[in-house]
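Only one chain is shown below, in structure tokens, and it's the form predicted alone.
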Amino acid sequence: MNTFGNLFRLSSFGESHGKAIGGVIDGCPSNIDFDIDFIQNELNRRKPGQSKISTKRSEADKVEILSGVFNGKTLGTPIAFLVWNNDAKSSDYEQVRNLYRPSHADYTYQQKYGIKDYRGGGRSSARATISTVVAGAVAKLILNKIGVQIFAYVSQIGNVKLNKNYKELDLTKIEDNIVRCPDNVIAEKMISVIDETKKSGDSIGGIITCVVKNVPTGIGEPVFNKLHAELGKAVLSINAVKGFEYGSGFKSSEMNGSEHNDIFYFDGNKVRTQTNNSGGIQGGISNGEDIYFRAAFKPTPTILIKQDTVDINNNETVIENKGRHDTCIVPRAVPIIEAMTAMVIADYYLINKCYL
């Protein structure tokens, strides 16, 4: 599949090395206030070459709209948006074209589809993400009207972890530093961990955490698709990431229910609960407390060090990668993991109006 969504829709089109990454966005609302500069501000956000720990692949990611907006405002009808490939340099994948690389898609897709674009990885490649964070930054700019708010940063990155709490962060500071950590201290320990991993021609992984502020209650759906099923099909389609869990995730398979359970009780004349162990979401359905959730992402599967693989003709021999690439991708992903969320959260919301 390359469309995501149910009312709120992303079809998505490109490779790594293409001539463009664009889709089309259906189902947006008319008159939502189309903020172009918060679009491309979120896509600088994602784009390469922003920092020394990002690869050095230098591209504009510069977003053109198609159709769908007239004076500033959405029309209802299909937003189509192009991002030129500038900087791709296919040569720096010659010599692995009829090889497969540890840990990519090269065999993968070699198997379904009968050839592969072995240029950057070709339709499995992150770049490819660009149509997710443009469709997420529209889906944001929905989200705004009702004051919903989606906040990642990185909270692990190797075996650097920030232990905090997020309501004991300031979430306003993850742009603070380049590796997107809203604690400085913690920050400038992660961006060690990866200038030393990079010195070492290797790679690491780390996880996003996702907080999301003032959602509605009662959107998602009470057996399949539930809220937190969407979002972990959400996460777990973007490239890299291994793990999801929210709420108290794997942890509470280690407390009693008399821990775990969230109290209810009145604030005023709302039911709220007492702990979130639930993540904002019961019975697949937003409960109106903080939605939060943690991603892993494995390390970047091209390293700089000789590793064995087989080529097409089953034969066994020696990868030596060459090229540009993040040595951590984590930091980079944060603003994909808030845009396939504000997606879903959109679409969900959307979804319920027609309820009403």
The other form holds:
4 protein chains.
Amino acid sequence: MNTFGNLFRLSSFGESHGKAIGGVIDGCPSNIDFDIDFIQNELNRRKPGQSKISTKRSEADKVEILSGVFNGKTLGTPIAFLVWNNDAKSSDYEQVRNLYRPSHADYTYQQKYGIKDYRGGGRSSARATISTVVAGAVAKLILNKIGVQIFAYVSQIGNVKLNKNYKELDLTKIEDNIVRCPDNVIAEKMISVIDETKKSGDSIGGIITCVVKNVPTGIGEPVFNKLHAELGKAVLSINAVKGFEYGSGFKSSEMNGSEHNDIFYFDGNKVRTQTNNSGGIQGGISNGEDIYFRAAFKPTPTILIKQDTVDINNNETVIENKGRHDTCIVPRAVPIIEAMTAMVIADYYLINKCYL
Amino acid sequence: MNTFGNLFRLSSFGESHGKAIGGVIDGCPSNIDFDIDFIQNELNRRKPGQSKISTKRSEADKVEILSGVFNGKTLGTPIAFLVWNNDAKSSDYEQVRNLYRPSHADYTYQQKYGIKDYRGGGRSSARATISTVVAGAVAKLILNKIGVQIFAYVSQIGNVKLNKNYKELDLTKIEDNIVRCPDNVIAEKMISVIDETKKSGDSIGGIITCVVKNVPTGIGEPVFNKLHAELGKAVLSINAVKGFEYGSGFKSSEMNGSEHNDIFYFDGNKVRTQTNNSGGIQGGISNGEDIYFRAAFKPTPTILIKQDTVDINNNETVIENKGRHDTCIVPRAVPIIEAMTAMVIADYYLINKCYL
Amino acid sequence: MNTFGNLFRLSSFGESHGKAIGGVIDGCPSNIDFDIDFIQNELNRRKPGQSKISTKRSEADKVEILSGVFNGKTLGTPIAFLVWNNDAKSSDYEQVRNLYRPSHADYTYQQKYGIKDYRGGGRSSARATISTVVAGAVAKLILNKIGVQIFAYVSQIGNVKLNKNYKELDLTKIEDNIVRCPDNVIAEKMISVIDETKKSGDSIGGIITCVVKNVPTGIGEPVFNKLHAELGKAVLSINAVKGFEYGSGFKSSEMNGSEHNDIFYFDGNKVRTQTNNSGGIQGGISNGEDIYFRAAFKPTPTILIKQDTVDINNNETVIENKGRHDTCIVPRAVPIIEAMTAMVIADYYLINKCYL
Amino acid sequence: MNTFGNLFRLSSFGESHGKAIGGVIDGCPSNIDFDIDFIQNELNRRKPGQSKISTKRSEADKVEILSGVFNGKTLGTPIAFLVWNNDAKSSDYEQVRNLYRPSHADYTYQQKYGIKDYRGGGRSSARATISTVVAGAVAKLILNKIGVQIFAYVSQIGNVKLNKNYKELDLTKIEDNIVRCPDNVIAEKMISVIDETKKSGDSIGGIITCVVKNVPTGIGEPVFNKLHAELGKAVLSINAVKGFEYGSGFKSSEMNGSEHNDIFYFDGNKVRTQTNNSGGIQGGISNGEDIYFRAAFKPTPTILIKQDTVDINNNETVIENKGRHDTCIVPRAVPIIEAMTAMVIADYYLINKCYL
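Having seen the form predicted alone, I'd like the form predicted in complex with another copy of the chain now, please.
What follows is the entire complex, opening with the chain shown before.
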């Protein structure tokens, strides 16, 4: 149950402080140019310590490819990869060894498995998203060939909101600031909020918006495997995500059909819609318009403020973190959102090829 | 790609105006008392024509079991079932035969398959949820044995909102009114909104809240198959759903960790949390608290107001519906939300048995 | 676990004396001409009572399509079908209600499920292969489009063996006699053996050889999903099959590499092999030569001779069958072998399209 | 398509001369004592250079665990492992870079993928069975807890046959000789045949028999996932296997029902069968008797005798191997057969737990 995808599939592995984090990508077509620099760069966008607002942990997070690639091309066979866990200070976690950290997964893993790797969250750590980002980067190599582009950006941190439609934004500027918000004025405000939150030892949530351009029409499956349902699952599987909406999303619940319906028209020979409340997906299948969605992130549960809790031995106790952690994981989650999205689109693109 | 679930699996089939809608449930344990009246009753909660606010189509929707049950008990073998499509007036759809109805799936199905069953939406019709409701009812029979209870209700229609936490509501009163809102005052307002919308020939969206009680701790899978990710996919696969949030949901994005974290305490020997922003799920695994989530429904795209559109032969044209349709499908979606939820919980409950 | 295939998938259902036997085919491409007469004819080749050597039970076995087909074309959506169980004389089975019939599945089903449908074998009955034959016929409709041809025939009944290579036979003559052996002299001997066995109330086994022509090169998956491994699973899943070998098969164990290796040569531009010990598959992937394999069938366990056995209540007892049964099920298994083969080839053909 | 199993699943990776061979085991229950010495020992039974009759290549083949194990116990999370490819002399393969080696997978891989890793067979190499053996060893750790025992041995090399039923053999003596035949007299003859074949530069095939004791009753799934069908697929997926038969196997085709049927009787309270032509499986489900089957291996295609062939550039040419290869891979395949068997039994054992 650690596998994602149907034809393009990632089987991921790794605990936060185990030997390595990695995965096996199965179903990647052969003869794709394997751009290892691009993949490493995607991983760098995710890694801790990349800016003043992310954790000070400096993890090298260098990806190593073990199979499936030969002379710079994919072989069509499984692509196994790993990132060694170098900077794992397990001693940092001795204190929490027996504790159930509030709103972390310590308690539920113990209940499910009867055992847990207490070091840094073990399998529930966001370090597991390293595998996601690598596989997503490979998926992007496939999507590049058909022109699909994915842009994710931070549209809200705490109560600082970017109240603009994505069409008003210059999506090439996302990486221009450390908070990954393509509006520099709002970005500054977001950074201020994070800085202030950091000073108080607290954490803060946010929202990421993602836009996918040039998805071919006809991608997605009826009934249970609707394209947006799979995107929803993909996004909700990312640590700290609490909500997903696409197109008009929650706002659609207040709307009438006459204002919500996207009217078809001809743009030359191409069937297009005048509005895009559908978010590029109708009946679970892409219609060629931009796909866009939003993902809500809760504040990371690790805070430097003392909290009551209980431990594994049935004692009430207190937890006080001193580790190095992100005040706000949302900016670092941008490449992760893109990666899960890329995997879904690539997978459903490949599925579609079977039916034509 | 018309199958849902891992161990408890529904393979569904059927077009709106084909011969029958149905499914095959595989993985149902043997020796479950098969309460056909309960199953039919669940289907009756879904069916059209059940009240003045739903469509006037009167579909008998009587479920017929073909296999997997013997002398009132499940055999452990596949349970096939179907509902014949009796009231299918295909002639109603001759007019839309070549049209792409706005915000329906006509265009995307045509693009994907190069063919479509134009009668009543074909496979993309909400009639496909008949299969879901039957399979969900069987899942409930399993869950009943371990005390799991599922309550879904309408918490918003248009801009009429039920601004109460589910704990303030009497969830046994959901079926007391035709809009399935457990607060009679708000329910009346919702019914008024639907009535007014109906008069104008328009449609309207809404929100369903779902609460699951007594889920055992430890259910759910790490990383990609988190319990809430699977619930999200399940819910997003339902026709017209545009958003999903669980626990604190989108509001969490504005919160600090210190207010969001759910503090553990002992309730006797049992580990509980003081708050439940986690929505009963931590790290993707159930923690024994109530699971709750919200699903946003767009207004149904079929309206009785004239709209511009295009047809399959590259002509611009106009669509004017005269068929019988729901002004608001949200009340009828309540049993569907429950059904998808029941399937997910039953499936992950069975998965967990393998690991213990 | 009642589903077969990856992209072209059959989810089958039905007990021998339940209401119906059927299945749902998912993943059939759209716009295939749906030749219902061909499908029914395949089913007729399987059905009981078709000749003097098969059981006298006359089952109409008329297939009914419930979904997935519109105006004679496949829609790309699930194709559900069923065959009603008309001639089910459950009273025939009252006598065996509590018995464990020797070498049948009564005991193991009771052990697995704690319940069994004792009428005619329930789910373990060979009537379940009705679903297989229908799905296989649909797979053949796909394969016809790319020229793949499948020929199965009876090559042994008891100790009467057809000692000829398939290349020496006229495979168009398989249906010319009731035992489905393309050599009329041997066929007569086989029929004699069956007749004699029938008179003695006993049953007899046999072997089916299957040849698949014009399979495109490159079909099959490395390591676990080798084409012959999937064919082996497919064939071994058929009732009464005890062995599978492809190409040189068991004889290869006595051979040297120098005699076994298939030497490549050019036939015009095409790479061919001088011999075909590989059976058309190398490294699990088709090489364009004929695929051929053999399947061994045990004698059907139902015999009209008295046998000792035990019952469900821990008593020793005796069983004496009087039902109508086949003396030799091998001739009727020919279309079943072809059906499972067609499903595998169609499935792997579709998989291959994703990678190109 | 490089994954095997349902709940206990191996996703394998690796090319013969890539960086590493390995896999990810998902679905292993938590809290299993992880005996790394046992696992390494199983790998040592497979490795080349272990005796005078196997290839002189000395591969260290030391397994390294990357995840899923903590303080000597399984965590219930994916167990990733790898074996580095140290002794990979790629230069040995420069000569065959463009050749299609007879009865190898060079041609079919090139046809399927349009690219191949020509070094040592790439993904089609038997080195991929390293992953199998490691995962099988982990499966054995699970099976040990319920008393299941698996014994595979060489029962034929070329025309030297061990004509004894496994019940007449002392299965604890399998590892007593280098050919892994538990009868020392026959073993000597087998070794002679291999030695002679080696001198002539040729290769030779053989047969492995496998016996599984103490399998609980009720394991296996009806219709498509019969226990023997899955075992057949598992075994046929091993390099060089050309045939599989279980219980009475191919011989059953010559038998009458009255001699083939296994008569039930009571052994104390336990239902047993007097004979075991069923091979411990009836209707695809285990009946508690010994499971046994045979697998036929073709002679390894690599021989030191000159052969005609063609190359990738459409030339006729000649191949003359000088590499280090096994004359007979059958003795080294014994632990591989056991491993695939262990994976199937463990997987179906876990599946069964969900239904009880």
